[in-house]
Amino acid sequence: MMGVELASNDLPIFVVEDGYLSDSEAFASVIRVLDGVRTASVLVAQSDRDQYDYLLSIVDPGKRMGPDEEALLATALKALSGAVSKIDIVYHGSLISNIFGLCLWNYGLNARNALLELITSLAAVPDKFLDGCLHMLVNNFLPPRRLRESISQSRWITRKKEVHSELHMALHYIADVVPLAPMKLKSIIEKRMPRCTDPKDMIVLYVECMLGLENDEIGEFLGSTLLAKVVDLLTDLDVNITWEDILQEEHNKGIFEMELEEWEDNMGHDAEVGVKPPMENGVLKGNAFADKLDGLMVIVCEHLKSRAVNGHLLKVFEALSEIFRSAMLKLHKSKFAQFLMFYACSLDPDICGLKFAVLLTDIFVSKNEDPDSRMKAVAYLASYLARAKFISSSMVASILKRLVDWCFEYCQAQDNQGKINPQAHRVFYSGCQAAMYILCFRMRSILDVPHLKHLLFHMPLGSILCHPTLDPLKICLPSIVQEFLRQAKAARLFKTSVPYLYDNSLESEFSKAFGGIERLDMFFPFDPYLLKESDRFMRPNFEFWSMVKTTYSNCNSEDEYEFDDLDAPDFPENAGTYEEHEDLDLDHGDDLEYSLNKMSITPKSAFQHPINTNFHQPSRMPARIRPSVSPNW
């Protein structure tokens, strides 16, 4: 293979006769040059000194080169590449300073190939460089401040994929001849990994080439290193993104934009209803943590469906799930972070999606579990199995079972005497609470199927609706008692009359106190999505409250009594009528507590089914998960 063509005024270390040096010739030379200054300073010739000075410039990092001067770069590193038994740590700090230097985004296919080839030779030189190789390979999964800028150019996105897919490469040579490597290399990924403070295209292209890792050998030794490390931050920018920074933004503003309640107030009567205002500047006012958490859910999401097109989803969900149950359950009402959960269950529902469901029950009924983390597990569990469509009835109401069968069990182990205390028994609300809510998204759905309808009405809701002593009715926010129970009186679910509560209060005082200091009566952590840009994976799979079809839809219909053929359970005999339960201690709730839970609306009368007015009063979800329209992106 002839090399490159070189200047007349080239120093002496690679002319030859003819003006061209071939790959054997260019390692003789640098062969001699190294063995040059192989000395103290003080003893090397001048004539050595400048030609390793030369060499020193050839492979200068910061130097901006042209063809020429890129093709003679091939071949001196390749020529390096075969002398590195040559290459000494003392007499050739410069060199190797220059080698590590390097950024291979600079350069063409074949400089690139030949720097790889010599950073994978330098690496496997025992006890000398494997270190500065890792951190070099590493410090490449982002290029230059300069080409970040243009990164989203045709030209560049070709450069990033090629530059990554050979870094990706370089490392599963090196994990294979070094069995250190991985270790050393998950060590410097995580010390490197970006903070949620820098830069969005920082943050996005460098877990975008450290995930690639995954799809490789590589990435059995990382084992779940990899994508612990990109959970860990998002939830760092979760976190970072307040409920005030939400609530406080004017309602026409930002990707937080949703149909809140205030929307029709703000814009007029005549606003057309799921018609969204412009948004100013595309990301929340004054808080870049959503746009960067935004891009990087994205990346996330397409390394999943990457995994799940390759066979190996359920592999990369087992170590998501582990990751969700020592990090994500312990967050204080994450808002975005745990959708990652939701979509991987998405792309398997029949397993990932079963496993989930079954991963939270088990958490809910272990009595060898914290109460904070039983009460989180089922609030999951709920606003999983109301909002995703992919969830079939069948395992709904499956799990629904095994739910109803644990609160009857805690129902039966109570006495009938004593007050009402919310605190002793606050898990037991939380799973009458996620059982009622899921029915309110699902009972329709359930009820269309005749095995599952003889499910549901054979499940003992009434016995623990109506515990003369624990009263859950009494104890769970009065938006989701009220709507369940609306549907379950049009579905005839019960045959004596069923309290109604018309009180239209989102919270109650027992509810607050259930709920603890966190709130947890009030958390719903799969509301709807809203962030932009990543909103396109978690939208075919989410269920709007606008999309739920109730029992009560054709009340006024010829369907009305399609339920009344059904043997439905009674209440028992000292069973709350509406009179018994009108005395209930509501509290509207303080203008703090309202606004932080408001993230999904209840819509006007423009906005609810027609049937609504057949009623007393209408009745409204909780603040967070009130009826809302879907946001039209």
The other form holds:
Amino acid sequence: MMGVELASNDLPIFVVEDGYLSDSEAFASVIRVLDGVRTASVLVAQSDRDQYDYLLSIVDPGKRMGPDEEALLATALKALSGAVSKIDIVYHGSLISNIFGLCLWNYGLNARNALLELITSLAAVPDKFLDGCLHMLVNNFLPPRRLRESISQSRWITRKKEVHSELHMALHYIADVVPLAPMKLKSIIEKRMPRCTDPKDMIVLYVECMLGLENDEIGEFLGSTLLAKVVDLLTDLDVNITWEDILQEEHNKGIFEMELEEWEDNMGHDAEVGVKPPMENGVLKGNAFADKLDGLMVIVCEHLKSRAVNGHLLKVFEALSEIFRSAMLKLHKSKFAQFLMFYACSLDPDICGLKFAVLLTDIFVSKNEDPDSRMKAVAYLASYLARAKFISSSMVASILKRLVDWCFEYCQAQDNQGKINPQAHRVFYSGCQAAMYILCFRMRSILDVPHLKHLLFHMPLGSILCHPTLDPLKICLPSIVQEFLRQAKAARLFKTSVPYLYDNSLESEFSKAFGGIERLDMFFPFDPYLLKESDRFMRPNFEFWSMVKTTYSNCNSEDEYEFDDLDAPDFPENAGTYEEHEDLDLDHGDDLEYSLNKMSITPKSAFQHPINTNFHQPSRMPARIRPSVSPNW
Amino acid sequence: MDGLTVAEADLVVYVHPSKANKARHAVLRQLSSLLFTYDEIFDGVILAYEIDIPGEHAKILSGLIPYFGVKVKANLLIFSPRPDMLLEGKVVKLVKESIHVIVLGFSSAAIMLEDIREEFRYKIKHGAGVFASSSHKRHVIKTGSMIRFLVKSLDEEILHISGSLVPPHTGCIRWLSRHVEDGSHPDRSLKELKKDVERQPQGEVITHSAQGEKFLNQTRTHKSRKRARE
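Return the structure block for the form predicted together with its partner chain; the form predicted alone was the one displayed.
Up next: the whole complex, starting with the chain shown before.
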């Protein structure tokens, strides 16, 4: 029972002798007021009109309310929720718009509960207010602007949790009574979805509240659409960060800066290096998108984690892999969004981790998929198996076997005529490259287990890689081929001697040709993760090149000269970068991080040079290969 | 219950060329997209379908995208409620001002206080609200009961029905089936009811348990009354 003390006011509504009002009295007076104006406006008596206006002034979204006014509001709302059938869309339009204009975030628990009760009752009235109610609730996903700025303060964080869970409850009740409401809700949520240009706090808060719905039964109705929408937003943000943005960061240690303790001593050093003045606009823009993406990744990863804790990971994972297949895989070289899959897999390596690998392998070997998708899938697979710490060696070996078997069959089907045509066999070459890339990272760990070693030695790698006409060793990225051959030699993987290529170039004409203009030969989706806040989700499961035990050595620092070329691209336009890399070369003797970069090969920017199918003509400006995570930029 | 019809339909489903290798799948997908949404062509909501694709041939539409039209024979179960139809549904929420019902598990209906006939009075029994008839003691509507009601109006798009319990042949189905449809006298004693139950061995389990519930409820009522007096 709500008792409300009234300030002095002489209107009959809500005024009782002792200054207190019972619920039933409030209910009766609200009905009286509503009935009073239920007629054409000219016929409404002035006194009825005044009372109605007074009710409007109690339920006023624009007003700042003290505790008394708020209590009065709560009483009025409670009374109204008892009288929903009396509320008429025509005669009480102003009252309805006032109710829908109320902002949950402004009020205390009592008023909020009363408001949500009213909203849920209104929503259940047939054929009238459902849309308005759902809109109102979705609007309240976000706090009013003035609160958004202070939302990080702790008292607002608790308020946020409360309001969000109350909203979820309200939507849950509505769905109980109106089973088809989620259908409408879906389109409203989609409509209200923030764009990638909206401020970060807005995106993060909205998505947080929206994903919270997945934990509720209502999530069942909405299916995977919520997650799909979020992934859409992620990829939108992702494509807005261009490779140029990342490169510009080299000069302006900003969001992409990796905060590794061991790198810190190099920081001072960086300052001494003559760096170009930061390009304010471009960099800031890049930063903003990256910052938003970072915040969003944190929210989504937290969500995945909480789903996993509740035992629903598999369901989310299924939805996510469907989305991955239909959205992310189609995206041209996304940079960070795919790490969502990586994180989801890491939560349950035995099931999800395996499923993802199998999905990618299935796409790769499927004849129904287009070549680009197959190449992307195998690039994902290679990068995933190489980088995911949580994947066991035996799983890697079995997937690798499938890959190699496919390549072998492909080789068998070729006649031994004709000369090398990288473009025609690009799917095959990408498969070979993937196998080699995986082995660069994993050969040692596979060889450490006797039966896997046996398996590896019985794979027909030699006959594939030394195929007389296809000759993948000449086609795939030389850096990978080189590292692979080196490890293979140390492990005595091949019985016959394999030509050891001393080609110091990072890429060959051929690899460019098989990669196509999109350079799928150089697509390594799970190269080190560059977003600061969400990095904590990825890092524990991520295999850096520095941690990889190679077959030839346990100590990486000896081998660095081998990879000088990787990090010293001849790229006149980026002199500043070049300088820094030179600098990097100078002090690499004790650089742990330098070795981090050896296997991180990510191409520079969009390749805007014209299609150059004639690869006998040397291309003037090769795509620049850079280490994607050099802290010494 | 009214409003459910089975329709035989000859349909042509247009399939995108990219789905040419799995035409059946594409057709099913297309039809599934119709489920549970109001469609003007059928003037109702498709609840289920069953298809047969008689021919191997499909006509290719000329145009920018050469969709091909697959001829399909389909049996459709259509739900098309209209005003003045009698529908049946389960009460999911019952408050002083309204009864909320879900029909066929997806369509929602609400009966507002003014559409509930005078005979029913709102009471609180065992902490939960019920609408109990004042003229027939056993005629009670509570959360979970199946009721029959009349359609007053509806929002077709989302199938949100406004219902009415004004006509006398509406109310709790269990009560109606015993007292109205078989033409017997509405006020029968418990003994007679029991005999009824014994006579119908098929419905035994359900009815027995229902009776049991009632007994339980009655004993509980007495207790609570006592408590109230204390």
